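Just the one chain here, the form predicted alone, laid out as structure tokens.
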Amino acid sequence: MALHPYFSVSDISEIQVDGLQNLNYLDQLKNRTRFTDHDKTITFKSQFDRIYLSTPNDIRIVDKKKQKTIVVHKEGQVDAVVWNPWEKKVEDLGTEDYRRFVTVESAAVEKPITVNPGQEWKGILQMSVVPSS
């Protein structure tokens, strides 16, 4: 279960997601084998698709030309899903529309959500946009 907000960016070659280093993450391009993150963030040089594991709460992209930073800030999941097509075809994307944005989602992958007769779950996906340098 994810959600699958898509976020806009000035370039994706130009961004960084930050708050998921040292985490483990299931690499969908390498059949979700599984590996850990030593790099300090997140850079985009070509198609990106990873499910990282226990994740903080919030997870931040830093587009400095846009002097923006979104916050992600996600409960009731876990995990969260990190994903570029970059020039991969994607059916409903326009041939360089993969450049302005990125998609950082909730997720329950690893220990999916469980929702018996008469319970409930609550899951929360907030976005806060605050400026940065």
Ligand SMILES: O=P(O)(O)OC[C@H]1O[C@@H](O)[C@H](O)[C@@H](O)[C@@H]1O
Given for the second form:
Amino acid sequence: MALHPYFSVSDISEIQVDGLQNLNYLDQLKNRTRFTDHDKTITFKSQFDRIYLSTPNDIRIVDKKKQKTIVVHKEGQVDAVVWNPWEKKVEDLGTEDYRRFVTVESAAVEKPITVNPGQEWKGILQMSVVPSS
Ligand SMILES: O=P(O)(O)OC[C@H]1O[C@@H](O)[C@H](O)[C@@H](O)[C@@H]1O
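Switching forms now, from the form predicted alone to the form predicted together with the ligand, please provide the structure.
Complete assembly follows, chain above in first position.
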């Protein structure tokens, strides 16, 4: 299960996603093979589709061109999906639309959440925008 917002960005090739360094991820483009991300930050140069495992609650989308950072705050789901289709055809998206968004999703992949009849599950996904340089 994932809560799946699309975030508007100035230019996908100029933004970075912070907060997921040194974490394990499943690469959706390689049959969910498990890797560890040793990069300082996430940048985008081609199709990107990863499930980061056991992430911190806050993940930041830094958009230098817009001089703002989107802080994605989640509680209740421990994983996070970061996705951009690049030039891969996606229904409902125009050919150049991939340049202007990224998804950072709150997700429960490795340990799915089961909600039985009569039970309740509560998750939080909060987005805020802060100025940055
Ligand atoms: O359901 P949507 O909004 O079309 O999103 C599809 C994408 O959602 C992402 O969460 C997946 O990691 C991608 O593999 C998938 O293509």
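Just so we're on the same page, rigid core means the largest C-alpha set that superposes within 1.5 Å between forms. This structure is a prediction, so every number in the text was calculated from the model and none was measured. Residue numbers count along the first chain shown, from 1.
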Gln119: CA shift of at least 2 Å between these two forms after core fit?
yes
